[in-house]
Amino acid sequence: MTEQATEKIDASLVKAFVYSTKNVLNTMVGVDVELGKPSLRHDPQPSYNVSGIVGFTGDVVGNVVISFTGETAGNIVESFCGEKMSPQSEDFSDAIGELCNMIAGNAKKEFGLNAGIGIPSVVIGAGHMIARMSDVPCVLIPCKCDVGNFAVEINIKQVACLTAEVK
């Protein structure tokens, strides 16, 4: 049994992980990304066979996932780090990692909001499944670049903020 979403992602949330993700692999990578048209994401599994998660809490509650092509996480990590690395080293996890944790960050100060983000986690193999809030829609963005294709995939919304009064 699936449920439908009942609220809107908030226009302002995705523009600031669009701009982080080419902001962050512009700096970092040394590539300019491409991105492609925003569309709802139904699946839980995501677009690749890479994926870095973060959580963010706060604020803004869910969570990006970051999902890459094998080759294009072996890509980009050797870009970003200077060197070739297997997928099974833990350098290979760490890398993909920064990168997420940096593209959350970025994205986490535009929001202007008072939100954190987590420890971000990678999983690699095909056929993982990744959780997700059904009462707000998965904002997919597909992105290429020079080293390849990758996704971007948006599950957060903006929650009230309650504030007791202190006496």
Given for the second form:
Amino acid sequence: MTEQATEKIDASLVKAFVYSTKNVLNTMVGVDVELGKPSLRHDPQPSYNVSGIVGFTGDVVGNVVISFTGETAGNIVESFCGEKMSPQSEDFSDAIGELCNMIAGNAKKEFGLNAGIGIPSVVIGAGHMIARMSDVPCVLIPCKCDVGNFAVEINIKQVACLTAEVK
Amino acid sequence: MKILLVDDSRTMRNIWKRVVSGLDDCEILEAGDGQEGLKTISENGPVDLVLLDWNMPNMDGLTMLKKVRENDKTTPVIMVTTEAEKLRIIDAIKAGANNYVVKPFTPDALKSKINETLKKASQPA
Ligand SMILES: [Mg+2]
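Could you present the same protein in the form predicted in complex with the partner chain, rather than the form predicted on its own shown above?
Okay, now the whole complex, with that chain kicking things off.
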């Protein structure tokens, strides 16, 4: 559990997510996102109860969690879909997942590496945990906007491109 | 006009639906992945426009596009994707996509891409 992170996180990867989160929330939800000071997260529990999780493969591995309070997630889903939805409904997680897919896809464009994005998964409920890589720190960016608070939790690293030409 | 919407996210299909339902006389077909998309085409016959997501389970959009183009070179296909790197877009164009829209987009941006694509497709080459 207390294993030390041995690698540094690449600042350009973090910047890509910051830019992309603002852009996607602005276009799809119509809100301006205010970012707080990034910090390192050491425990496997995400900041809030609703997690949109996107895994990366290829030149970048690991995962990124967009962690929302239940209320924020509800508000975001409402403006994204144009109607209120219960967190129990399939469409609720679908909307959160698609939003996270957009954020990851746009971030990937920003960092310009040959990375693959997985199909996003969404977990709702208090006390759930996220499996993270222990050799890179998890960077947490607190976010604030008109519809509530959320956090972007970035636990990814660039891997050596030994197979770059084989495709 | 028949429009096929292929995306694993129902939310996205609903957003597209709101946009395309403004078009004249439009029948909307939906599929949740590439395999379902191909099945929908084989069961319902040719469509007039396909909006196609890239990142989907079972069969992704690029694979579906390639399969469609094996025997149909003309149906306009718009790739809707977050995969905005140039190389990927070139892959899609090479595989026969007529246009692409990058997510996130506003409804107006999608509408104008659709109109642009349909207009081009209706012009004699
Ligand atoms: Mg998708």
